[in-house]
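What follows is one chain in structure tokens, specifically the form predicted on its own.
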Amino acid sequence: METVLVLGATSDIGIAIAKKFASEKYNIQLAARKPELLGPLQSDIQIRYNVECSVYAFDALIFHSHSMFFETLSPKPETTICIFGTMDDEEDAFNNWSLTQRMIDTNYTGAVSILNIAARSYLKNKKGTIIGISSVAGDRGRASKMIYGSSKAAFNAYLAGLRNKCFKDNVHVMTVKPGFVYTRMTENMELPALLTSTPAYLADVVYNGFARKKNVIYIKWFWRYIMLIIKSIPEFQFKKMKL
């Protein structure tokens, strides 16, 4: 039986597809930064489903301790997946520069110092699996999420990059992503209900995504064509829009 790390693990989406993927019979390594807060699901998750599940303390901005976190799970992750993340306010971290260095470090530079060392381990072995949650918002940079969407903008160019690098090695890298998710990070927007999912919804994507190996996904597929339709709004106009 294989094993799936989650990584940001008491988040909504991190407890959903720690769910969904204990449902088809993976064992669960789930990490957080608060990893107090994670028995309830690690006992969910084993009486519920019948697997195993271990979890685990995990700093996304502790950058130094993540090659010592890597090598204390036992066993090796065949696929790591990559949930945590942070959104702060906008105006907010504009004026604020440890805001804006906390969201850059979160959404981004964390990310990448975990996963390079997770990869290195999979290119090593000739397979795995790493999947990173971005977001629609990395697709175009906006005044309304400027700092937000150019660390995940950041992200996914690095997943891209990843891909084309971990491929010829038989590691597969897939980039989610989301547009708006009912979740505790999103619960005092006022959101669009036909635009947004749910993290069950959203879980259920993702792992379809995963068993058919797909390269980029739309959580809603439609959000594709709304960021094409975005993307191809000329500059000298884009700019001068309330996006």
Given for the second form:
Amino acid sequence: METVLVLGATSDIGIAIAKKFASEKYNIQLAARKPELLGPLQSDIQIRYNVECSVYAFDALIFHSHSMFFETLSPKPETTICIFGTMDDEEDAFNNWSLTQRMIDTNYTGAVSILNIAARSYLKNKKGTIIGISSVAGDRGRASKMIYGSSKAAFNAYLAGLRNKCFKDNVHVMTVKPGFVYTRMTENMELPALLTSTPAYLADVVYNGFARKKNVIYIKWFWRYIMLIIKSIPEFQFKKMKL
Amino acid sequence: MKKQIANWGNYPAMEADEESFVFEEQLDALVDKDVSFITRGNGRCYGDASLSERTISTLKFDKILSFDTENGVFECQSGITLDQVLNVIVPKGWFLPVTPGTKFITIGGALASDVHGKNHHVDGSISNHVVEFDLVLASKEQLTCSKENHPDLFEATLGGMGLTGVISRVKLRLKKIETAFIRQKQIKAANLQELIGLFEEYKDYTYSVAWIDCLKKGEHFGRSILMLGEHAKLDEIPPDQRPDALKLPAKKQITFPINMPSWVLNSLTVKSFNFLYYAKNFKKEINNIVSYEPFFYPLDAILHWNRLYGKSGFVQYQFVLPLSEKKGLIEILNRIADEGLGSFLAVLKVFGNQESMISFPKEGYTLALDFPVRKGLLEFLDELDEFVLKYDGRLYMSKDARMKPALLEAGYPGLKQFKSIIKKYNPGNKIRSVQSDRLLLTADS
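Would you mind giving the form predicted in complex with its partner chain, to go alongside the form predicted on its own above?
Up next: the whole complex, starting with the chain shown before.
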């Protein structure tokens, strides 16, 4: 049985993805900043799906701990899924450097730090899959998601580069761009039902994309075309819009 | 963000905030907020019990914590549904000790309603099988309650409609099974008299319930089908099924697509339905082996069947009368037949003995029926309440959307004690629902 590492396992999306892969008979490694929260999810996965499930402490912001973290994983996961990320209020972040830096360091720097390590290990074995959960917000910079969007744009570019770099060595990289998702993060936001997915739906689509070795997937699929339209608006026009 | 919520009867509906939690520390933070709330599971009670302007949803708090497959002890967080529990325990040779007619309720909701099933006369309600649970009080304090620890809270929480605190973790004793099948017997009864005789004759069956035609008058008054069942033993099922005796039944579900316009349901359509339902059992008696799903959860196969009753919704009326008050049962059934406000599924069962503070079941006849919400319905139900009151009966709070506080008080001798326990552990009525306010359980005074 292969093993999947879930980075950011306390988020609603992390939980859903861990359960989905467990239901498909993968052993699961749960990693999060607060591993002490993961006991119930660990027992749930073991009992429901009859797979192995272990828990690790992982902090995206403590970059120098990442190699040691990956070193201690036993067994080495064949698939690494990077889910962690933060989204603060943009206006607060704009006015407070530490918030801006935390968003960039979590969503981009931290992700690059750990995925470089995973990728090196996979390239050496000429086998492995990396999945990055990014966002449609990275497709074009706009005022309402300026910092968050730019961190995800950088992450998208990184994942695309990594895909290109790893392809010839049989290491697959998949970029996942969700639109709106019903999570605790968005519980108090009014979201358009048609454009919004549940974590369970997202996890199904991620698993199917993984099984079919997709490169870039949008969730839901029509976000690809929505973003295509948004990307095609000329900048002189775009800059005047309220987005 | 406010959204429109309602329970299974779609009556009443209201705007509410819904907040959820995945971890205990998040629950603490939600309980700590200075706004009153009621805990809500899957919204499968029928009336207003889990409605409030602010609800805390347990649905994301749904993890399985331990499962002792040797001794059949199962421990989980309260937001898991019975459906998910069955998926895990049936293949290992265990079953829910008590299950109501739907598997789409949460364990927390099952305890808060102290649900009963077709085996009440043998196994009692779910409270009989609870080892312990954790309760987060309005003060944020968390207590582990059992028959030994905090027995007052233990008893008041089982059937207490969520008013003592948030049930967070539950440990249950399961029932051993050899197969996922039920050995079923269905017997037609031409009238109520015969049905009551049959209940007596077959009281040793673990599971028993009757569907009853409430619109029939005269000599066929109370014609019905008695459904009996036992968990099938391995040697009772067809040999080719034995290797997969504990396999989960395949999921066959259809969704009721739209809210039915209200004119569709009238005494003519209900009479036709009842005729067909009765006539489908061609023989006087049927004996067969069926999967547990159609036996326990016939309506779960149709998702959103509540839409049958249209946008205005329906009220389910369930009462229990003491065994000595057969006369009362006949009077109520007569009154319903006269009114012609029939119900597709009227269900009659005999409860065994149960002594509890605030749970619904007590020894006697319990009848449950659905009434579409129409003009005049509430007045009619008030009239039925008079009979229930007169014959020393009570109504089931999990079904209720409209009873008056006086009926609750008359029907539940433990109410005074229950109220004093709420006062002690839920001071200031931080935990309150539309129902608890209506029934003056949490009224400011």
